[in-house]
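Below, in structure tokens: the form predicted alone, a single chain.
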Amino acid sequence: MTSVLANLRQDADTRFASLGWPNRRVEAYKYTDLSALKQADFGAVVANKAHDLNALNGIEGLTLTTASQADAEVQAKVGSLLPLSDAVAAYSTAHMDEVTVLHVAANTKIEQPLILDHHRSGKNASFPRYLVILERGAEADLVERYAGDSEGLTSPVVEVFVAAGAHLKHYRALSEGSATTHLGWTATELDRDASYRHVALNHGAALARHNIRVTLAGSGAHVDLLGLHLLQGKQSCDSHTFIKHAAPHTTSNEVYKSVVADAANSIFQGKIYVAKDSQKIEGNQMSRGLLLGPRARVNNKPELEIYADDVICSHGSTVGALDESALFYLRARGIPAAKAKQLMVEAFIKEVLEDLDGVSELETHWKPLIDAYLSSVFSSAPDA
């Protein structure tokens, strides 16, 4: 590890020692109290990089290396998008080992997805760390997967730089075991006329928190954030997003949906921030929750913070149960109750998934996870 990275790690360790695990009095963690983690035993820290990174070697236009092997300019990017004032960011950075760098050359379109596949077992703690750089005019698809029947902690960090005119689609699936704590960070900066689409499926882990921070730093930049929580049992999942319009003529679109069964808890906290003089921007945010039982909980907190006057911004939130009249309509046509409810849930989540038709990741990985969730939730539902 170079002195630059070692100093970053030491700074983060000092920050976390001062911050500690946040409780509900910290506004950003109002719905997700992490203070109990100070007594948690996560097991030994293990090096947990994505499986089969060798499959990325030899892809034309892609350079795969580590931050320690990279030049000073690349090393300076590590941690530059991450607010160490956040306890999770500080904790993960304090345990940073090596940073895997994926560098896509200018004007290169990578045809195959760049897959970061993580599968843990046993009781341990892992801190995967990635730096993704797309040069001017580049295009790529990035796939993150976190799975396995493990205990302990997964705390990944992904920092993304999308240069002018470049485009990145980022798919992230969480399906870790019921004894896992997952604390993740994704931070992205977009230059002029760049675009970034982040689609997240949160299905696993006992306790999950994913922080997403996107800065629209260049005019014409656009971001889509789409998320889906599919929760049951006593799971708790918190998606915390922050979109900063730091330049004029930028646009953002955000849709998060949650389906919550049993005594599970879904949290969405999203803020659109419009900086001073960032005129002619448009930002839209919507969060919807569907409760499948009396003990299920959804906490949605959309926010707008605007310091410019020529903007179009909207946000909204809804939480409710399945529509009884629609359910009666389906039942009256001979559809069993469990199947009718499943059809209604599938229709509810379609808004997040409809733009993924034809995406191989949806067909090969996500669809089985979604089908397994629906089957589990409705398999014991009575037909009467």
Contents of the next structure:
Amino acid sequence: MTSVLANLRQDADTRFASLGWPNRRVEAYKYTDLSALKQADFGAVVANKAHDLNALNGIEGLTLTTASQADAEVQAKVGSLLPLSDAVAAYSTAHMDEVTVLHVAANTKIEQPLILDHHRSGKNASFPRYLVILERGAEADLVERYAGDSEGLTSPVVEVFVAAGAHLKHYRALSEGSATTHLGWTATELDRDASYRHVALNHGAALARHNIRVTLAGSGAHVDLLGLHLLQGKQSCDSHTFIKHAAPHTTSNEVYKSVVADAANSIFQGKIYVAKDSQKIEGNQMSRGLLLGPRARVNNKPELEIYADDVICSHGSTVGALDESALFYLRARGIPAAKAKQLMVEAFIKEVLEDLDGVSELETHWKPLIDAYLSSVFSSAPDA
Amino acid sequence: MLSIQNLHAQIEDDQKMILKGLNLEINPGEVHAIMGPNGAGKSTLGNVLAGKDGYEVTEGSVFFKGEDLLSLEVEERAHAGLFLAFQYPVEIPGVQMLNFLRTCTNETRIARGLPELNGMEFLKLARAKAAELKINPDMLKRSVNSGFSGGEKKRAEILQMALLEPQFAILDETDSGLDIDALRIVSEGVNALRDAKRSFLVITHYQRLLDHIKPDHVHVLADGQIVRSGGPELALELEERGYVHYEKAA
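Let's compare: the form predicted alone is above, so bring in the form predicted together with its partner chain.
Now the complete complex, all chains and molecules, led by this one.
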């Protein structure tokens, strides 16, 4: 590890020592109390890289390297999008080992998805760390997967730079087992006329927290943040998003949907921030929760913080149960109750998934996860 | 076919008694009309027969083809051959009409021991039935009842009936919200399904529907009971004299 990275790690360690795990009094963690992690024993730190990284070797237009091997300009990007005032960001950075760098050359379109596949078991902790750079006019799809049945901690950080006129689609699926703690970060900066689409499927882990921070730094940049929470048992999942319109003529669109069964707990906190001179921006946000049982919980907290005066911003949030009259209608047509509920849940989540037709990641990895969730929820408790 | 005896039902929440000892016998192939003033319990009767939550039967019995109807789940009643055409068909955004129709047709076929229809077979069937009802095939691609006009919703109800081939259909105020052309199309759709084994219960406030769907028997429902029964001429009399004699206060 170079001195730049070692210094960053030391700095983060110091920051975390003073921050500690946040409790509910910390506003950003109002619905996800991490103070109990003080006593947690996650075991030894293990492999912090995706397996199969070698599959990325030899893709034309992609340079796969590590931050230690990269030049000073690339090294300086590590940690630059991540606020160390956040305890999770500090903790993960304090434990980072090497940083894997995926660097896509200018004006290159990479057809095959860049897959970062993580699968772990046992009692241990892992801190995968990536830096993804798309140079001017580049195009790529990034796939992140977290699976396995670890009893420990997964705390990945992905920092993404999308240069002028470049386009990145990013699909992130969390399906770790019911004993895993997952504390993740995604931080992205978009330059002029760049676009970024982040789609998250949060289906696994006992306790999950995913922070997403997107900075629209150049005029004409656009971001879509789409997310699903499919929760059951005693799972708790918190998606915490922050979109910063730091330049004029930037646009954002955000849709998060939660389906919550049993005694699970879904949290969505989304803030749209418009800087003082960011005129002519548009930001729209919608969060919806669907409760499948009397003990299920949804906490949605939309926030707007606007310092410019010529903007269009909207946010909406709803939480409710399945529509009883629609359920009766379907059953009166001979559709059994469990199947009718499943149809309605599929309709509810469709808005997040409908633009993804033809995305192979959705077909091969997401559909089986979604189907498994639906059949588990509707077969174990048909009358819930 | 259907035998209702001394049926008493109340709304669960406020324990308000709506049906107060209703008796009705419907034989195979018969069309019965139930008319009556607002609040008489007409829609409650349809909902109780279909099994909607929120109603409690406190007394009486309903037998459908010799089976205790009230002990069946909502979907089991549909499988047994009961169909309720809704007064207000429910909009279900995100559930595609075609997918919905295929699911309900196949679930019903499975329950009746018939083989499922595959995608192509079903599409052909649905298109043919839709054409008979002058339903635009584009409607099949839209979400269930979402953004449909009043006439489109009612025609979609009849399409579902045609696909599910029930033995006993309840038409709950199917004429409400229909213009004269839609009323004719819907009525033709119902008449096409009339045969010696299939029975109908037509719930309506107005006589005009009965010009198109000719009933064998007409009943007046007032304050939770059938207070008068007769032939088609009774509907004409009601049209002329109104329900004023049957209002609660009377």
